[in-house]
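Take a look at this one chain, the form predicted on its own, written out in structure tokens.
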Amino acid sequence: MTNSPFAPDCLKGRTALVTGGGSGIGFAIAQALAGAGAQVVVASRKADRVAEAANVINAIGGRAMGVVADVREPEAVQAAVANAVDTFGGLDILVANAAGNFVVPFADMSFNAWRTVIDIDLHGTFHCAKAAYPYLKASSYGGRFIAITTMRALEGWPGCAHAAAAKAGVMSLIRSLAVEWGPDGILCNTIAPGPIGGTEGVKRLYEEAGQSTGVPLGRLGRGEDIAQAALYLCSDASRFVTGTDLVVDGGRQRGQRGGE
């Protein structure tokens, strides 16, 4: 767990449920709130992964377990947070991180490929927020709802037309959600990555496609920067904070508005 400015207490008591938590950003985010004390339950499609990112966690002195769940079946959604609750005795923070997406022109896209990503960042959050509401709202420290977007998804994103639809779609959502479960106590909240190295994203949208990145500061983002943020919003520090998005870019959105 890398060196954070929050006390290493701040989250202590609580269960936080990551999706896509076994690998990248949603694997930092994990280990960031472990560290800080919650109890975290990693939750991805591939059991070897979810295995090996709970190990890792509880090898440095967090707590924590993996769950198979593909995020596109409700039911398996429902059985991670299930999961979670009769482990740690409640849910008081979910991360919807789980996401897919590839670069294709959209005269070439197919239905499937629309459908694909659709299923998973949008209808997948969904499902988070379907399967965990009750829990969060039922939370002694008040619930948090996370949602991984970005900012391509309000720019036009060409090449990945179904993620942007899909994210501006969360988006949506997430400030909705913020409307409604706010008397519930429930802080409801996305944070919009730039580009963070060593992702399967940057590998793919940059990296392959030979795009450049545009980031002012001159550098790729680290998962760490992400699980940062995402203490914050899940800390007290944030308990006036909600339906908003946190961009954590290196001010790529505003480098390439200054270059048009």
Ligand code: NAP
Second form
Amino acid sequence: MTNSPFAPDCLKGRTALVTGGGSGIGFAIAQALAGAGAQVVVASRKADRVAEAANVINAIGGRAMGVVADVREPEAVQAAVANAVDTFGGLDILVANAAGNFVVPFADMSFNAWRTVIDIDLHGTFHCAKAAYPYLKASSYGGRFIAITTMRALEGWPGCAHAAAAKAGVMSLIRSLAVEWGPDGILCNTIAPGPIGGTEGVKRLYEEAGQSTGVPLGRLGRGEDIAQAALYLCSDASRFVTGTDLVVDGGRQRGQRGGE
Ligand code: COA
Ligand code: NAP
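Can I have the other form now, the form predicted together with the named molecule, not the form predicted on its own?
Below is the entire complex, every chain and molecule, led by the chain shown above.
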């Protein structure tokens, strides 16, 4: 991790839950939030993955806990949030990062393939919002709800029509929540990463699919690039920012218009 421009105690006292926080972008975000003083709960399906992530964070002086939850199951998400609240005394930040995706031409996409991705990405984010709302509303810091999306959702995404539709739904949901929850002091935003090196996403969607990443800044993103954006949206620096999509893609979406 490069040095963060955010103070190491800027999120002290806050509790964050990161779905899919045991790998890739979610793990980078969980580490950064812990590094800024937050207590962090990482939640996903695999017990060993979330335990290992929490161990790594605790070993470097953070406070973290792993919780098993499949975001497709509302009761599991409710239980994960309740566990976070019982352990750390509240919930101030929820990062809906968990997702599933794979490349499949629409003609070959089974009904269950479509349903599975919509369930994880869109319904999973909805379940997080429902479970977290009362606690985010009660947060003395002002609650933060962040979803990880992609601008591919708005561009059309051949080979990933299910994920594009799901993420477009997530972006719309966040915009609605920003308005409905504004009076409750809860800021709701999305982060739209470009291709982030070393992640399952880049492996599946670019490397295995033989796709060029086309990043004008000339490199793949790093987990910490997204983590710094998340820190900004969780910190007091973003106190007047809600309902927006923070695109952190090295210019990829603009580069697409150049006719790659
Ligand atoms: N191509 C076509 N169809 C696929 C597929 C692929 N590569 N991978 C899964 N499917 C289909 C399955 O065949 C199944 O449909 P069917 O019942 O009609 O056969 C459906 O999708 C569900 O698959 P299953 O393996 O039962 O789902 P799961 O709940 O165990 O796992 C996934 C969810 C499929 C999204 C899995 O890839 C996953 O766990 N992903 C998490 C990590 C990830 O995607 N990271 C990238 C984030 S950008
Ligand atoms: P990843 O490492 O595969 O992350 C996905 C995480 O979600 C895993 O930790 C996984 O853990 C968890 N997960 C999957 N299904 C789940 C479920 N049903 N319930 C709970 N947790 C579940 O992939 P990533 O590339 O870092 O992607 C992270 C996020 O960034 C996703 O929202 C993705 O769409 C977005 N994104 C990624 C890129 C990129 O370049 N990588 C670009 C744009 C956007 P378990 O297997 O333990 O459940």
